[in-house]
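Only one chain is included here, represented as structure tokens and corresponding to the form predicted alone.
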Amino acid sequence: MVVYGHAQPTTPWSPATGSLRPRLQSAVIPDDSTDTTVATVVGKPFSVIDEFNSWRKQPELAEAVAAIRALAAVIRNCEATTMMELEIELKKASDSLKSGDTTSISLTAGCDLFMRYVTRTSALEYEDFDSAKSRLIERAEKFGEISCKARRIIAMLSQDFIFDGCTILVHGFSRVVFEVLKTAAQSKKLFRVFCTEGRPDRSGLRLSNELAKLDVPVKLLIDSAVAYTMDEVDMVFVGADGVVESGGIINMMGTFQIALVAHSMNKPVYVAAESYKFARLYPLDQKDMVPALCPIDFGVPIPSKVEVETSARDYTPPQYLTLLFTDLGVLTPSVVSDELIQLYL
């Protein structure tokens, strides 16, 4: 039974459980990254940007879960002999791959809480080292296993609000909005999808392609079309880069937008984010965020004395959010606080 306003746990170690859009998802950290060197094997370097690389060619899987995956593998190969070395060890690579892409909230918050989760035991100080690393390895493999099951906990998670009949705004491409819609059709549910274009990037058809294969009825909107459009939908569904203290998102740009019509509208939005999104951030307004900007293409040749506005995402104030859809439970956006607390604990 899902608990409106409370974390739901769905795994045995809550409350610890546990791109940006493609434009930021599909980047590669380069190999002359500063710090990249973090241990030995077998007198090989082992480098914690190539085992990032590495994950990251699965196409399925997030920025920060490939970051988390490479941070466990930093413990296995670490030769260090003490536990002081290797969270120093650690910490290196954990910096370094945040270095790698400064403007990615998630990556961010992915290495943060993989540092939390893994070392914070006292119960360490009492153990030989060898035994205390191979706890350290069982705990990264473990929060690994979950951040990779968060998507599809999510989207179980969400079935029960979406109904037959209905219609759902969706902004852009999002992995775990795909995983919601794609269970909802395989599970026969009827319903369309209006998939907004989604500049600067348009990643929206990219996602209404992914519907089209899935026979979903899905309707192509130009983003300035959303208002025009909001009357005919029963529910808004996005994704998030990021799920800040006051419990609202940082998501790609027009985001914020759609969610003021729609709650000018009585329309519900929800957000489905996984935990290891979560980051102790609070921006206060638009401006108050680290810049993530994307070229545009607008076709034609824009005079060199006319500004262009690259920013690609925006903040969105947790008033104009329904709920939050996560892997701890489903949330209202005043819970969020609370349940940063427990994970950053």
Given for the second form:
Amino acid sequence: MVVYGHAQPTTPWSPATGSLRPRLQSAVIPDDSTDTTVATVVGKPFSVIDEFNSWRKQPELAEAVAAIRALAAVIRNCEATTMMELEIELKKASDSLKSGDTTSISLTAGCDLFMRYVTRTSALEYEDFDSAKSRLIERAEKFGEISCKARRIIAMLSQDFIFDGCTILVHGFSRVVFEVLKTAAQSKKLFRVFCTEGRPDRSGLRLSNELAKLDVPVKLLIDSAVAYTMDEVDMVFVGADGVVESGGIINMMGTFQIALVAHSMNKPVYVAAESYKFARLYPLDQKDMVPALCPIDFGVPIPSKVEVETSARDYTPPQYLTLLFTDLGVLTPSVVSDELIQLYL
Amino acid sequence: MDPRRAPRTVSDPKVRKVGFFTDPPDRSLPGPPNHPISSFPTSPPSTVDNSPPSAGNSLSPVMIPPPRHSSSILSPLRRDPPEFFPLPASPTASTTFSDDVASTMKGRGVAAASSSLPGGLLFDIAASSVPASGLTTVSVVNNLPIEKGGGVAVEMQDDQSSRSKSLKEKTTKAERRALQEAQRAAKATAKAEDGKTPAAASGAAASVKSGKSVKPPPSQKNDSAALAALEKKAGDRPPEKDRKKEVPQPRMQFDDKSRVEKAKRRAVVKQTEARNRVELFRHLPQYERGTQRTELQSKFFELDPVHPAVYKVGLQYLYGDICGSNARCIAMLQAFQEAIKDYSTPSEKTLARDLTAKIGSYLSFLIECRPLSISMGNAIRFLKNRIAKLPLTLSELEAKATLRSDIDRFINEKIILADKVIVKHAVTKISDGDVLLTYGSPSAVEMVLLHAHELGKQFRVVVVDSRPKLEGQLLLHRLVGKGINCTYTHVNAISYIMHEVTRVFLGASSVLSNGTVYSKVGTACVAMVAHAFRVPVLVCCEAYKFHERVQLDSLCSNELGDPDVISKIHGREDINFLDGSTNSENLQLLNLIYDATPSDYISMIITDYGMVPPTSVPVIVRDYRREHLWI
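Form predicted alone already given; the form predicted in complex with its partner chain follows:
Next comes the full complex, this chain leading.
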């Protein structure tokens, strides 16, 4: 599989299309013949899906960040000569990426935000197409940078909230939360972590393994034991699949339950989420979302008459959340809508 | 400060005493010491004689803390003006005016003098003896039926005089007031530049005073009264000016008698205030409805300043033919469009200023028919802004065409297209099997329901209605006509029906900056019951109705409707238990039009900017008001 030279964040690119063309054409032929997942964008030698897949090969990269990088590559490799055409191409690429996984909120949100961020610039008024295009690429790269570095920024911001001797409850395996805990452990803070099992995908077990490798004292709980242990807990840390406009979050099934228990026992609930996860959704209740199902293995056969609730996500309303740690800073839930308004309107 | 406040004694349960007041406990009927005016400045110098506070004016329940100088200095001034005030409102009540021309001339002359003095609120009080407004409508006011105006003045005087009579002797009061007036006149004399003023002032003061049928003051005290007024003004002017600069013009509070009188003098339509009013809502205007209508109809051919289109809209407001903030706003803007079309700039005047003044006069007429809603206020701000921004190089025809197209664009973008966007967002929140509840007859919600029905969604609607307007019946009629399953109930059954409801859709007259929804009375009840049942509440409101005001309760700013409709039910003449008791002292009827729903009970606000939580309203007001509203 040909790996494009775009694996690095920034590639030297010259406005003259002459220098670009040879590279594309050399890369085109092997790609079209060997790759079965041809881009849905007909007639284009450059496939955004491939780009996306290549970015996803890096294990630490979030899905949305890979999509953002892929879209940035689309702009770079675009052969359009007018701004309108460029935007249409970008929109098509974004739609094809989103259709790959319709249940992923962060992917959708990331693509939409990228589109808005990049095209919302007065550079589009320039008469010279090339300079406008270079400006777009600049913004796209910047957005990609921010998204990549988001986790580190969030980890730094949250260090003030973890004090020596505290007990943190985490739910599910969020790479952002893991980064937060890793940074805290590396700065020699003494704390212990309660990990929920995280059925049905057992993500809690994976997280506890990772934390044990960092020499952080970890205690594993089954999901039902959260209320039992909430007295000993100082704070709850969760990640988010998406942050919605009301300030609430959509996350792995069980987050709402934990937030309710924590709220009734006056424990703070902190959410670590990158800013590209801000989505223009506004669920009114649990059923108001795009359903995402995950099959559950009970270990014993279930009779067919019995229904199983297989939803993989739930929605936590903003009144149960204390603070959001994002790369834009430490925010209260009501600020999410302000940010979205400023970006979208 | 007094070391210990006098114990509170309840004299009249109707009068709620709120705030600080220093009443000596040995009075027979301790009433509020003075007649508070909200922006009352520090007390005047000591030339005013000391006299114990009288309880003559227990009209306003809300007191302000008396200043550090004793309250006694304030009281005579505060007390007497109310008796004094009814006069300027009806100068024609006096029989000594030979003709109207003379009175208007005097009014104008004095107005010239008064306008030369810096405007201050206290000045209004002090110079209440002189009509402070030199507007052309003064002559119109003078043409009004004399009996009515005089009747009102006399009645009000009777109220106050009877109350004061019961508490104090007449002579001392008359003497004190005479002294006051004399001081005021002397003040006006000392301050005025030209010599015409003292004559005019004293003349007006004398004529006004002689017009008073109850207590004729001696005319030789003019000078001292003017002097007192003058000194008081001098002391008060600097704080007034500073205050006026920082603080925005407060809304008209109708328990402030001086300003009410001033407004009455300027009024195009002569209205009689309703007499039996609830104490808590004294700060809101309430007029006798019957007199309003006959007044307006009789003056149709006399109202030159008012364009016929505006007059028609005003009458429609008065009779309640146009209801709902969108409809009212559109009607008003279209009337203004007509008025602008027929407008022609008088010579030697700029279009911008003259047109703004004309719009202002139309507005005062419309306000007298029915107080403005917040959406109308925003539209007016937009219009005035557009007028002010007209380039000077435009010819009159071009300017008028520009303005008319601006108004068209405003109506189209901010109301009609905004409604379409709201409908598009809101139907995504309606799913099959929903039971939707709505209250009253909000235009935006009706469009949402009809559109969702067209899209083929299966849902049913619960329409909640309330007296006295019963607007829900119109909505019910239209929905059933389109084939939507509906349930109809009144607001007293709201907790009974709420358990089967999945979503609540409400309309709004306005959304304020702290997320409070200001809407028809009863909306707050519905929202709170929905919240208790954990049913999401969605408010559909166009963004042009947002306002940067903050309101914490439904009392400080509201509108009072006609109280008679509460006691009577249309079509059921046999229910007449309250006939005859509407004027009794123990019964006050209250018909509130609006109420304020706190933001905690609202789940989402659907605007043309999308679906936002109530906490984001100030962001929209702050960031987009400038760009988008006043393009």
